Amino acid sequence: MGKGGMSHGGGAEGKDGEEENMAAWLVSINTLKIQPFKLPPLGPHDVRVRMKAVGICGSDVHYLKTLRCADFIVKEPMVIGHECAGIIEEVGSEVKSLVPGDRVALEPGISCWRCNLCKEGRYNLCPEMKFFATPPVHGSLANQVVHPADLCFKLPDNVSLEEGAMCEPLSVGVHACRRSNIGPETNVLVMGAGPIGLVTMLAARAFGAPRIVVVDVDDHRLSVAKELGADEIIKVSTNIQDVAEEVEQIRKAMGAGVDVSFDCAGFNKTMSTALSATYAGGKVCLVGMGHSEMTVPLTPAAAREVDVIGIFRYKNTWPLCLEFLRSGKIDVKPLITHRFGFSQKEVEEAFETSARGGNAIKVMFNL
């Protein structure tokens, strides 16, 4: 986990009887073994948190699949996971707000806190951040794990421990909507329906879009679009020769100007349609990064005075996370379409799941 830890030998039972702490370690591609993972001392700031509740998000499948996710390379086993909520069980001597038994959601990344970006709040950009199964650091799909009590957000009563997990990929739609200014005069076009570009909608629609048009290749995820309140969906092709039409479709499914676009899969074909699409004056916010270089039409884009806008992961979303989800604002339950236990067989079973897509969004470990 973030503050570190390391695995070590033994059966499931450590010294004085007590319980063995066990995680999902990624050993090699395509292999994940449940080992014993050594927890780091508590610190006087920190918490040690029993987790209950742990997504598969589609970074982990990735690091799965080829030990890598865009720049960060697995070089070493690494515990998996990120998306994670649980119970507290200790607190450090000097944490006062929260008691063992507290129900929590954890913000997976630890900044440095001292350098210029963190200091001028856009901590998500720190240099120095340990990040949950982002390597060299330790995930969080294990028994328990040790964190700052400031990164654990206690959960309101109506809200259970696994909405508190999917409050990580939540923040990824909350933080694109602020970068973006979305309010109740913002029309909003989504490339992409997976569960990046789902929340994404959720998160539009919460901070007051009157309009959003969904667009995807697969039926099945538009589908569930339209169930969580997409305005209009539009099934694209993969060719880039049908950018020109697409763009008229979707023009007219929206009925006004495209204010911002998201573009939530991040390949040459999204972002071409993205900056086409939207109107003068607009905003396209890259959300997923699908491409690490494209050929997009940003000449004509830049003469209507499109603003592109990037996003990585979030900052202070937790709070407004969980208050949406306390008021019914929003509902991300229906993204939650799979669930397993934590055992060596399930483990495996539920990334083949999650990487296999079809009918899956969010699959979920319940420890």
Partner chain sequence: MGKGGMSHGGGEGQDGEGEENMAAWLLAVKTLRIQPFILPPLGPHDVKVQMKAVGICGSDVHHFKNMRCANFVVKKPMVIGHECAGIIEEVGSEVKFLAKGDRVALEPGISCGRCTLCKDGRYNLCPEMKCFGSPPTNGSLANQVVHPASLCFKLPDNVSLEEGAMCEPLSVGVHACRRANVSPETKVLIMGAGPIGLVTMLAARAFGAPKIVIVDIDDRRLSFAKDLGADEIIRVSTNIQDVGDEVVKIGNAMGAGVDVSFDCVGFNKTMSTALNATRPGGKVCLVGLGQSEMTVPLTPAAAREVDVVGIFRYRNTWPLCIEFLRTGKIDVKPLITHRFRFTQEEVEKAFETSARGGDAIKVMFNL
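Having gone through the form predicted on its own, I am curious about the other one (the form predicted in complex with the partner chain); can you provide its structure?
Here you get just the chain by itself.
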């Protein structure tokens, strides 16, 4: 099934004599180039999707800047991008539930479905996972991709393609809320008001969290969080000496115990604050990518049975995300702050914008 390859040389006809499929390739550090991208043959359970909306993730930026992300290393040119939605162009012979013209959001990762983790339903942890834009698997910032039909989810009529692409980051928040059992009784603390903190906040609200406090070092991001529905926002520092004081502020702002803390920033300081601020018997969820080694007060937290829950991507979240978007329970549209077209110049500008952070929350390509 593969994920396609690079074809060299310009112009000329593509696979079917039609336009050549182009993609944004990460060719070396800080170097993205739009080049042809040969698609693999369409298997019986695959679909071919014309990409319409692709978002940029922090991991995409990390690969661009360093050619690596945690233990994943880019060793040869790779197509970037994984937050995507598009329109079905062609379906494989065994595909029954989708037809050309269907608008779909794509779940990026293809797991093996044979290992114990997959069979237990924890397929996000599959050691053979092939994931868009996690080396060596090509991503989806391209005109078209080929993908398993069961990982393409039909968008309701009132959900746009951009919102479809937003299902991917939103899924991280949804998965985190599920693993930490968010409900109408869990008071939630979110550390970090970046894209991941914000989708986690939106998901927590959708799961019924009665009270949500968001903290960040950046005033602008905090005000975005407030507009998006945070009950309280607190500006915090990067100084580890301030942990105790900030824990006090958080408790006051919550007005009750913190049941679940989501660390969506992943520094010693944020983890230490989360561990100290969470009430006995509560949970701290480490969401997204943080520092590898952390120096944290683990024992006092463990001695209050505050558990640390790990989050890696997501599983079985697209249907729920689409339902939240369809019903309006979650509105992700305000998170899309910048839009770009699919040209060499705009791709470069888009990544610069995303890397800048600040007022750039989600940068979206419209193809």
